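In the block that follows, a single chain appears as structure tokens, in the form predicted alone.
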Amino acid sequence: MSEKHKIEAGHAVGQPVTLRELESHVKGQTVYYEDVKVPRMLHLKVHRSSVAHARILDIDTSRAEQSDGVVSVLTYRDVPATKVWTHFEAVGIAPGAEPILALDKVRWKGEPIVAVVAESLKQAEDGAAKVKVTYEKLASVFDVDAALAPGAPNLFDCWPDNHYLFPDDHAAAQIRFGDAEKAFAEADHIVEHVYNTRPIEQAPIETAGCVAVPGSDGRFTLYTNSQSLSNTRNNAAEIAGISPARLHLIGGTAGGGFGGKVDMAIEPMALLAAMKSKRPVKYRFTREDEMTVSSTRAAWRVSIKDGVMQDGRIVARYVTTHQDVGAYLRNSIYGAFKHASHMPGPYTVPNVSADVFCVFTNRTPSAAMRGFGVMPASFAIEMQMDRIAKALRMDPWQLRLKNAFRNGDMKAHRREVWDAALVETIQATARLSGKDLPEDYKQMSSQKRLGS
């Protein structure tokens, strides 16, 4: 049997497996969007707020308008939506609440707010430069705390408290599973502590991008290294206010992305770009733009309360999270559901309550990198497991093999456990790495717990 039909029948574990792109990589044969040459290419720049929280006054566009190789240049009003549908929307989960180009306010330093296109790069960089925005400055907030604070600044009137409201005007994320005020009234030992966690950029080798580029036929081609092909085709159309049958978009390559690239908001601006001047128009980021306003992982503040048995059985937890979106929501919905939903991690906790909430503040919007909310969670998790060994003075290692899923186990959000495989991997790790456990602890199984 081939290698090819050997991994296709499942018995890749084990064998080397080569990456299917491998070969045209090391020769630097891959295609990329930036390889995309096409006559009578345009450049597109977009002026960016250069404050975190104002309201616009006023933006004048005429010195940019008559800059050496400008083309065309777009406001808000070259937009048919005014605003950033994403496909959490589409299922009615998540209001798109944030313009493609900003129509009265701003809420973050680095929002888009004119979008200038010229001949050259440089030409359409000395355009956006010329762009002249009035601003009534307003106060920002940069953390959860100031966010929530009495009297802090609203980022949106329709949440007054800079809190999202979930569906049914739910304030969070939330799990309730058993009866944790009763369990905790029980525990031996109470533990509890607050995580913190800071936005992180993906900064993958290659910045995002896309190449737009108009048909005889009415259609546009996108070139793009998105992570989203579908969703990003239905949200330019959505914002084009055209049907997605006119666009084809070409991509699946990407330089890195991390959850990074699937934003969507790239290959709006190039289509209506080049919807405006009739031509193909290029728009990437360059290395600043992905490290200053492409959007991060979430700060998140994750706090565990533990009730904790003496023998080191948790017995109960409360957890209540603040994930700071930034500015607009885009993926952080997604994310919230998610870490609620991975509480209490891998381990079996017969009394649960969870609270995520997602806050605004003025930061750069947060999205997708790799596991978002997961991550997060995982890791207040366990730095929560070492606190209360610690606490118990118990090795860390048993207590996460006392309290880790078994096969038939409940969740927290009701899904029956059926391919637990944390005690053996802990075992696993624990001979590689040294540790002697005891015997009994050496015995121990996902199917089933001792002396069950």
Partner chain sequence: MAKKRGTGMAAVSYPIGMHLGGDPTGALVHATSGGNFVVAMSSVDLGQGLKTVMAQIAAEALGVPLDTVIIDTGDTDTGPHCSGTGASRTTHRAGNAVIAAAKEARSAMLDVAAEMLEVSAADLETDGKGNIHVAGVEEKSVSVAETVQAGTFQFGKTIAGRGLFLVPKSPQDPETGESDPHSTQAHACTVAEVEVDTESGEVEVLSLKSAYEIGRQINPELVKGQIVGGAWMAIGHTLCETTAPYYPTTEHAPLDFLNYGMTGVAEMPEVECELLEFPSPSGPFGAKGVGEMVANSPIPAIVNAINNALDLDISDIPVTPEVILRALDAQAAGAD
Given for the second form:
Amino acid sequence: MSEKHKIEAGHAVGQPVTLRELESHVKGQTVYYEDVKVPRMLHLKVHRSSVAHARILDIDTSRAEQSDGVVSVLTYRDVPATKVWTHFEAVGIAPGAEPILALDKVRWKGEPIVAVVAESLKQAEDGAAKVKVTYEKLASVFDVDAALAPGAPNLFDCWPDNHYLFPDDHAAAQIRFGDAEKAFAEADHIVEHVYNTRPIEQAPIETAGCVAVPGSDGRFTLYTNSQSLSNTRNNAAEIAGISPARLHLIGGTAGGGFGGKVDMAIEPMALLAAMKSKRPVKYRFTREDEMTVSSTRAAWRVSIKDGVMQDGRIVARYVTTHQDVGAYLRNSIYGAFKHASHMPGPYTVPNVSADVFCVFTNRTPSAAMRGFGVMPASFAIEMQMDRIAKALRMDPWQLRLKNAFRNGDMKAHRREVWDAALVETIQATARLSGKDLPEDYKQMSSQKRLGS
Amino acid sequence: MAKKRGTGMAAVSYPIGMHLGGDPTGALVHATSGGNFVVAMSSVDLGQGLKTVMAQIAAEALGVPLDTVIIDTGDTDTGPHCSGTGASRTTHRAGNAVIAAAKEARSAMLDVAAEMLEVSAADLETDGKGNIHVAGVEEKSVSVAETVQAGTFQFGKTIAGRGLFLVPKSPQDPETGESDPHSTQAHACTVAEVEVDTESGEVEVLSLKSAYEIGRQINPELVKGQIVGGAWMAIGHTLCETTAPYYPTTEHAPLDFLNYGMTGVAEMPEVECELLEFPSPSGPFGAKGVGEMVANSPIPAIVNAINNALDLDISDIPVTPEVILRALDAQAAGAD
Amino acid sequence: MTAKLVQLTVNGREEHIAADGLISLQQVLREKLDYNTVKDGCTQGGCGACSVLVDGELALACLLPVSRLEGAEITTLEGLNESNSAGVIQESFVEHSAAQCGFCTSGMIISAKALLDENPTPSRDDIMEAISGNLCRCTGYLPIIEAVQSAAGKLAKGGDGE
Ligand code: FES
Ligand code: FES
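Write the structure block of the form predicted together with its partner chain for the protein whose form predicted alone appears above.
Let us now look at the entire complex, which starts with that chain.
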């Protein structure tokens, strides 16, 4: 072992300790969920919607059932309990609206309709290809603005305007702090722009998957690479209509995640299939599934309007954000709240107003990814900071240092800052990159605001 | 003059801990008669090093050697509840749970050692190398291994501890947004240097230099790993990655890695970083968290650098060569 | 479907495989012979997680139908572990923290081994070229490049482990 990984005896925290599984990683001996060999395991393939938006007139599984090696076929009729995903209901933030297996309508190309379980993956795939669904196509919408326009094709009866309704029937997750309108009227400059991100795939090299194994004691063991075992257990039990006490999840070692394994999309399906087939069932996303049907990072459209004084102080910030959540909500509300609370970013702005909408389109549903809600907020804010600097012909470093939050400042979510270190972080980056700051900017500190 | 250089910067903060609270994570620690301390959890290691970091936290809080700590995680029958790996919550939540469990186990261990040495437990210290001794009197000592054996076979006492860390729910006020959205904030600032080929539209990121403030680093080696990995992911997010290249249309969606642009190994620049440590009173041993924030400052820094190089106004990612060439065409048309 | 019997040598052991249709080397190694170091990140030839050596050359097991491999000699990471012939590379990966989740790692080690067998003094560009078919979503590649460089240096100095 090299010198740099030697740790100071007696103290473990703060030391550059070697990753625990590194020795087993380099020998290929780390055990991931798929490496557990389960005898007599079946494989599951989902027949998915081939259209973006349609009413389902008929689901014909007869040919699939006759197909070679097929053991069982599941439709919405085989989902005993809630019939809908209850993502994140455990933490109280999302209502269920997404069917486990579609019954009367599909809202995106790729929506699961029938699960086919067979002796081999190839046979499951062949069986799934033989399912015949008859659709009555509906108009579809793929763009946030189009979805919000009057007369747009509607995805959900309960959300007639194609956006989620937050508590108290608010159209958006809101921040209201100070009097932005008054501050705009008094500002020297108004700087306004729109920033966009696109859907992104988490792409862990190990795809999401699970093996559900019926036990002789009436319980089921689920080997999984879920990012969240306890919540997945409860969620799968609820969907299957059994007590969570009957489930035993084993995991804890995943081949990457980045938010791509928090959906709990795999385990309930594998469990239902194992219950029906009375044999172990493996359900695993292929890479193509990951690319096309697993949740992505959403496309975010962030509009920022700032009121700025000649000396660079930002006195008001309006943010309107549209998160394109795709066809189903999943945990998008969480991202919306997080995005809203992050405003106005790490700067002290006395007047802030933010509205963050979750807009439905007929795209692949989006969900969590590394920096959920905050990545697009940071992107838009930091692009906007350079835009302000340009408008004012001010140094972008100085603009940020001037506005950076200090301890004791009030944030827009009405809590005092107590752990600020942005000023020091910017100063350190200046030193690291050879940027020379004026003396008074070098003297700034997060502890107090100088000269104001 | 086909190649133009530019620099850009960006500064960010990052909220640590599950937004809105209400996300318990537990840990149970017990000493085995074989001489190990097992920490049972149902948290998930995605490769970021949860098991390593929890072992370090447990060893430090127990006062025992790191190699005697076993992290037994990923089993919902043997491990207490965990609300999952995500939201930069694990180091903070699970770390605090492990500290609570380890403290309780440590106190049980010191009670046994006190009986063995016939002193008060309050006078005992651990050296972290496997010994317990009377403060100031190093010779008056007993090993951790002997203490565990004596607890089991002589005194009939379990050396174990429980920990559950729960931040109360803090729903957001629907009107004003008032809430306690996070447990602490981490910070980062990045400078990007780029070179843009104005004929091909291709961007080369020449360097990324960052400072991070993430509270106390439990493990600087793993922190660096997150920062370098995040810098790479940020380059991909900025320059090429998307499942909808012609958003909002659904055309040309990739089906495989060959068509989903991720940054190649050859496009990875030098990544320099400096760590500042402002320990957080709410975090385990002052730690905040780092896993999720690592792409957040490089992305806008790179786009700002591209705009700086070309005097452009690009505001969307990804900035593909096609985007750059179209923007340059528009710029040229505007100048006519 | 008629199964053809194919004879292979895997990590020095002779195997007779009933190769139906297009069954891939990856399926045979992972599912029939339990060589778990052969990972599956895409089954499309796009990630390198299934890398093995076929007659000493780097190959993607997911793209190779076993029916075409009559008489071939296959080496997986298990084989390299048994002979300790990647020991120096593995040690360097550990020293440089060149893995996080570890899912890409067996493929990376195989690619590094194939490179260093062929070219014991690779440049940085040679290394990047050699691992360009192996995707890693975690590390940002820099520690992997350093690890391979350092392994090459050690081997050039007559390091042990070969
Ligand atoms: S699994 Fe063979 S290249 Fe990805
Ligand atoms: S270490 Fe996770 S993919 Fe390489």
